Amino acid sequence: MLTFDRYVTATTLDEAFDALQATPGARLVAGATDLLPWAREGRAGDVHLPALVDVGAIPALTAVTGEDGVLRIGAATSIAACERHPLLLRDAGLLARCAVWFADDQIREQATLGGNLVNASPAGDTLPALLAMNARVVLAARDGAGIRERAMPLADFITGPGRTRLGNNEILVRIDCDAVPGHGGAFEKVGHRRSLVISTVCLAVLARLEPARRTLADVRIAIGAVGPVPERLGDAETALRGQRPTPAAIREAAVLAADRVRSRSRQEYRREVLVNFVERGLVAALEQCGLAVQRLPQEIVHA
């Protein structure tokens, strides 16, 4: 059983920092969808906390704005908001494609982007999508001078399963990422069951063609659930950028992903799925850009 002495609903960052300072051992929550799994993990008995500090009602943490090609998404923005927020639908359609795969309707209404990042599960669904959008996390702390912020790339923030560079006295307040209205996007995911599935392999792809629509001006590929942390496929991106996206070029780039599987189980299965996901995701993203590319025959997908 999980119990706690106090539940504090903060409406400002100062109130949240006050509560954390007043109650050592308090835990921050927003959607709190990962709280019970966290409490159960590795613990044989009951878990008691002195306080839960809810930051989901702080307006700045649910705001979504955009300027000069940068989206600023409050950390307490729900996964469901990614499916319906007009600005995110216009400039970050990849997040909506990712969100529809995330748990179920009820959990999507509660779970937050920030919570998914701080939880740092290797199978976190939003992580590859945000990596592909060059996301940076913004962390806030309070000292004698007031509230100060620092930012770092998402790729540096997550250091391992369940581990991040979030300091003890810091709150994740915002995710800044590229607006990508002209990109085609794709999200792929597979798991062990049909519903409420935890990813065994997941993938996010963004692609944009040059104005003449012959070569790739930009391509970004990020993977998750196949290693301790999600990551970008820099070698595949480099191989494709500036090139004509022919079926052979896409296949060659996709095969490069096979070496990225570092999970402890089902490695061969994950390699085959991942290579196919990269190829299929690229084809789907290009189709959204108005370019139809046929995949090569399946039997030579993975040597």
Ligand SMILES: Cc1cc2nc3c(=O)[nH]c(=O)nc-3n(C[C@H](O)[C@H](O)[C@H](O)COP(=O)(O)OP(=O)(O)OC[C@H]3O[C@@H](n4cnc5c(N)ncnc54)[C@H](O)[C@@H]3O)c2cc1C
Given for the second form:
Amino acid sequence: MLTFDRYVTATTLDEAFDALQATPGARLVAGATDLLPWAREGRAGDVHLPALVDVGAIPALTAVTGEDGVLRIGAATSIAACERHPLLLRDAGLLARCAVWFADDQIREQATLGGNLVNASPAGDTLPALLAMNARVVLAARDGAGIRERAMPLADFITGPGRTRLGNNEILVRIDCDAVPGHGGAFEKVGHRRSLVISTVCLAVLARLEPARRTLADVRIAIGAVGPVPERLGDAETALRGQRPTPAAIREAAVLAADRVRSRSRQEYRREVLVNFVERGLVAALEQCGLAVQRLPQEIVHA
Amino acid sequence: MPDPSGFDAAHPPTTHIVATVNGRKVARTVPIHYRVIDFVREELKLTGNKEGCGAGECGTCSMFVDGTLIKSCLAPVQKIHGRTVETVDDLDADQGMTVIQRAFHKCGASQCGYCIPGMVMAATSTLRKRPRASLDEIKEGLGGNICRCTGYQKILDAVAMARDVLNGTRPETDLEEAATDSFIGSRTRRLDAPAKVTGAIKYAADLWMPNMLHMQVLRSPHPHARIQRLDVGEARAMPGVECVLTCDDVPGVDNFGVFIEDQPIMARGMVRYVGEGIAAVVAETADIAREAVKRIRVTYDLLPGVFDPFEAMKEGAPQLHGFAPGNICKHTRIRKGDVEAGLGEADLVVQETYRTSALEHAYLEPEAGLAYLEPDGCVTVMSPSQNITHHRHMLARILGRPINKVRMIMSTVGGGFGGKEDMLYQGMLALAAIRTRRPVRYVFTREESIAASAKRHPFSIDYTMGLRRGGLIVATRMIMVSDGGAYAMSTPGVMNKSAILGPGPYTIPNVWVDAIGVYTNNTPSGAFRAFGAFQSEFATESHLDLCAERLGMDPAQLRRLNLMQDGATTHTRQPLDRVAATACLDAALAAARWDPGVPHREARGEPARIDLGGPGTRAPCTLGLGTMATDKETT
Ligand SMILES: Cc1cc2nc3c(=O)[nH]c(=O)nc-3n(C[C@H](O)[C@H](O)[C@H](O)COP(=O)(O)OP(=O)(O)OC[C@H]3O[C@@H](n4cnc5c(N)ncnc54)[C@H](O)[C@@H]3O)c2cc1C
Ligand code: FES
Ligand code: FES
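Rather than the form predicted on its own that you just supplied, could I have the structure of the form predicted in complex with the named molecule?
What follows is the entire complex, opening with the chain shown before.
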């Protein structure tokens, strides 16, 4: 059970910083969908905190804006918003595809992007999607009278399972990422059942063709849940960029993913799924660009 | 005295919440750490919505906040300040039942009913958002809500029916009960169903009495240990604590069990599994009781444990109970004919080992109960017990009272599946009510339910079967070893059932069955749907498939050849006059459009089966992507 002495619903960043400063040891909360289940038997057990500072109602943290090809997504944007915000649907369709697979309708309304990143679960679903969009996290702290911001690539922010570079008294205010309106996108996830599952393997793909529509101008592949931190498949991306996306080229790139599986359990299963996901994801993303690519037939290998 | 955690449970900091709940303005001062579900259930006593898991996984707590459905167990109460909440209790706005609730009733979509309030909320949310929701969209909308006993088909039927009635494409009269002359083969009214679809029915955790106390239990973190010292002084001294109970407070014979009396209501000097109850605290609030539990000091003398039934039977293994040498809890034998000779005559002998795992019942309703004293001194326990008469007898002995001074009331069971047959906490509750002379309520958390309650017996089944070339079974030998866990509970009955039904409904001249239930330091195993038959039948049916493959035979044909017929005698010599097994098999094969022949034909390079896919079979899951397409159309 989670208990605390104070609960502050901040409506501005300043109020949130005031509360953090006034109560050392205070913890931020947004949707609480990670925080509340964490403070239970079997996880952290009973936890008592001096204060919770709710950042979910700070307008700056729920704003979504975009200019010059950069999307600025407030950290407290709900996962549900990814499925319905017009700007996100237009410029970040990949997030909507990811959101569809995230928990269930109800938790998507509560859970936030920022909470998902700071929680830094190896199986966090938005991480690969945001990695593919070249996301940078913007962290704010207050020194003296002013609010100081620093930004870093998402890949640097997440340092391990549950570990990030978020500093003491720092707030994740927003996520800046590439607007990708012209890209085809795909999100793949497998878990034990359809809704409310933790990913066993997840994958995000973005692809864009050259104007002549023969070769790949851009391709980005990010994977999650198969190692301690989600990551981009740099080698597969390099192999494909500027190339014609033939079935053979796609299969070859997909096979490169196999040795990325570094999870502690079910490695063989994950390897097979991951390779298939990369192949299927690339085909699906290209289909959205209007290019139909046939997958190479699979060998049937059961007895 | 300051609490080590810094949380003063006796005087928790409070917060003032103003909200509109079910159309009425409410203002309440509640503990600051309340979640929305606590506010609604504990403070407002609106118990239609349940807490099944407390972790966002089950959906029994689904409520609308400002029109958006959320899991209220994951929302700090401050999130509803100044907002509007709708719970299932008043969904009909005092008009009887909503169309959705009537459709649930009509379709029989409520078995235990524990998930149904949440399901109704999810259905309401789905149809509010998408009045013309497709079946895929309905499934997606209900994806966060789990049902363990109705199954999903009737629920989906109900939502689709409600959708059509609401859209006017189906007459409202469809929601009415069909007039029928016969109860057989028709949908008849279930008396408690309206109360289940509206959330009006009370389960044990929904009960509340004036002046009520709350209980919490200290559970062992060790699988096997001697309790050297148990010091409850500090807990007892805490403000708000009414009493702390240990085995020393048991007035009667503290040794009970369904088949073997091997269990105390709280550990008596020894703990034998992780999660065994050691002491119970009764206090003004559950929070105080929880804090007091943390202040109970126990010194354990750790003992080596045994966690594998095969190890437990070996010489020199730790012994769990003095009366059970070799840790054998129950050994059931069936001997018929001469198995060695039978195997010798066989053309084919197939040997294989099968294993099944322990399984959690995961009923949606965690264990709960309320006990109180009647004015005449009769102690009454209300709990979802699946076996109240037996519990009442055991309780009378434990309490050292005549049976007419002990009453058990079976509260609505929110799913049991056998798991609520065991008496786990009713003894502590009764003692607490007697001691305090006040009503006492105890509600398990989901974690506690999983830690303390019995599981399905894991089995290891060594199977040998001899068959004739044409497929006739001539001999079966099954040696089954099962982990019964720390206490017998239903192990003897489960061993009997697995042995009696294990070789299956087949005529076999020579049968040898050993079913051995073994004590270990694991969570006790107990009753679970099929009561042991599941495990041994699983082995038998898997084994027949294996034999059919070796014989190059259609597995259905192999079964038809061996099924018992009218006049057969069971393996335990019970004569059967009418046996419908072959007719059942044929009906099932017809319904499944069974394509005769050996399975795995593709792997042999033969043409694929024709009974997979096709009309009437379920299409593969396209969820998510289906809903996405619609989202795109609308934007
Ligand atoms: C039943 C269930 C199913 C789930 N399914 C999925 C799933 O399918 N995929 C998935 O990825 N996750 C899933 N989750 C996990 C969870 O919902 C997500 O991680 C969610 O995004 C967390 O967001 P939140 O706002 O609820 O975080 P919170 O619980 O409020 O916070 C999480 C952590 O982040 C910190 N934090 C929050 N906001 C900020 C901020 N702005 N700045 C700094 N720190 C901050 C908090 O202090 C805390 O440490 C599931 C959870 C549950 C209970
Ligand atoms: S989802 Fe809230 S109690 Fe299970
Ligand atoms: S009716 Fe759904 S859990 Fe029992």
